[in-house]
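A lone chain, given as structure tokens: the form predicted alone.
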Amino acid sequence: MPDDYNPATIADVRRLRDTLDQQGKKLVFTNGCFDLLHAGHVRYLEQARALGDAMVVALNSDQSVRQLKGPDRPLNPEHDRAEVMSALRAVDAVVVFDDERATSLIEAIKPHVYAKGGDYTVESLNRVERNALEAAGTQICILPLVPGRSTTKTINKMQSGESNHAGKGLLRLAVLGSGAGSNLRAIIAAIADNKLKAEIAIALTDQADSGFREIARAAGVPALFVDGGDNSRRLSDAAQKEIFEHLERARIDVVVLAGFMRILKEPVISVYADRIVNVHPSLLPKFKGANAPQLAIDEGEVETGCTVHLVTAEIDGGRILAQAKVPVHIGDTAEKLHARIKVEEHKLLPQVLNEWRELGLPVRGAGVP
């Protein structure tokens, strides 16, 4: 750190908002990895400013930005953003923080209000920083966005025109799990195998601690952990937003939902329309939803198999790319029955995300965001 500029500590921010409570006056808090400053962040920042008598910014530090974001970000290191942050005439201090979240900081300071950009609503906010807030009696504005003005789109635009692929012709994935991540190793082993024209640029998991997320380390793809909520078949909308977020900054052409066991809503489902796939371990239409090997062995089906097809907000109902039969035998459980059926999932998944441009399925550019 530069010995003409440090970031203020917890204590000094606890401190200044002890001040302003007792001139009957507002600390406005906000928080953010603000990596590639431009005016959409001043200008919030800005309005911000203007809802106390004081702002604290709190910035994520590199090792708090490399766990939400990856490992190419940040773009510019802690010290120099919170160095331009603390320069900006709408902040009064900035505090550098290693957690993913901030929540340890809001319980710490109390702000009297905290702010957010429009691309946020309340109920998307994270759950457990929202609580904070709530516990802190804590005021939340959420404030409009300016159009065109982000992050991401900044580094998109820095991008357009440069191949992602490196003119290798390569299907740019995120592939999302939650269990063993079988599905995941067929895809790696298959790239590795030149059977797949494909780079793995992010791996999403709802579960922190799953296979799926070893498997991936153990490649060297960025593998990342989001909070999925309390509903174990259900995203929450914070969930929903952070998932979309990754798969922008990644600038991704398919989503390959491979034993994630939540379901995608908006914005990816509209967004990533017909660059959703899924494998499901049933003969589709039938036995959609889960449990689809046991309920082929309740109906006394002779055969079943799997399916890749497109997601859609129907579940299990996008159309279906291709299928592989197994047959049923007599005395199977579901887990005998269900690891005959991933034998062909992994031969499958693959083979349908290698012929994916040969199925007229798109891609990122050519008229895709």
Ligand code: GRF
Given for the second form:
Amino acid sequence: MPDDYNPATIADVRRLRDTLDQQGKKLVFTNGCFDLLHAGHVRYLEQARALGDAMVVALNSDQSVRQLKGPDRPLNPEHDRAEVMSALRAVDAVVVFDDERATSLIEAIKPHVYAKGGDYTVESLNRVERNALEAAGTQICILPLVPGRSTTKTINKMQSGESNHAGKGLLRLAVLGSGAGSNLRAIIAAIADNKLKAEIAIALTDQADSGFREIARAAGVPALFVDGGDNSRRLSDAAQKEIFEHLERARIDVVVLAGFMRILKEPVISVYADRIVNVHPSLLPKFKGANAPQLAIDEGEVETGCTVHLVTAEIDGGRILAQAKVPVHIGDTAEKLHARIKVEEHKLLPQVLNEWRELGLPVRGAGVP
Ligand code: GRF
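Could you please show the structure of the form predicted in complex with the ligand, as a counterpart to the form predicted alone just displayed?
Zooming out: every chain and molecule, the one shown earlier first.
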């Protein structure tokens, strides 16, 4: 095999696009990580290529794959991935790009057709990417997902049976947060002190500059950022999907919501049923939703507290696993009271996680997809 393979440059692809344009032909553009090629990829690429007369594949660089998929990926380095990809009959050129999104490439290449695979809809495409496509006059085509084939599935299959966490009995956690991250810090400390037999596989946030993210980074925990979209309480469809994929890739047992401010929906809620836990600063069912410490003061409560509970589609309505009480002092502000509640949260949450199996709660594995 020649070892002098080199991916195409943007200038090469632009030339290809202009030549096709002059001939009234179409350049198809698609992008992705293509880490471990499988039949699903090949079929998708054949279908995409059939939308035009030549196809360029924009391949995420190693650094951008890490950003998108977490620290264990890619399995294959970008040069190898590009070389394998370029050998496929559907592929005319491969360019490697460094950003999480292909926006700048789309702007530079202005392809005639953009193909995207999977369960996206035009609406759930990243908005910036979609704007770039519309500005370039590119036709957007969503191709159906080839069922039953995925890189994550293949990796999970290879790792099941010999997975080290199963051997160690450690609970694999994903911690999701948007704020200060003190509960994340408490979980990290409990693990370090051997009070919690678990490992944090990923810490995921929708706030790029949060204390949560800083704490994860400082502790060497894989810190992932997902852009949740414009509504600060809701996750866009694309973000819901991205989070689900992160959880699946990291083979998560339990999802811990530690101050995650957006509402999780499908597919996470049903696939992770009874495996998502939240900590809330009140004695549920009292004071559901936002501003619980302030509401306790406003209601003249002499006692409030925190609750660790399972997460269902009903906000703060899932099964209660544990509670701790905290006194409300005369003259308390919401901030003072919340700080006092957090002291209890930091003990209660790690404690519940450590007792997860004893509580009869499920983990990933037999019977859990
Ligand atoms: C906690 O009070 C928790 O009960 C609520 O959000 C807060 C998160 O705090 N759901 P932190 O980011 O862990 O410090």
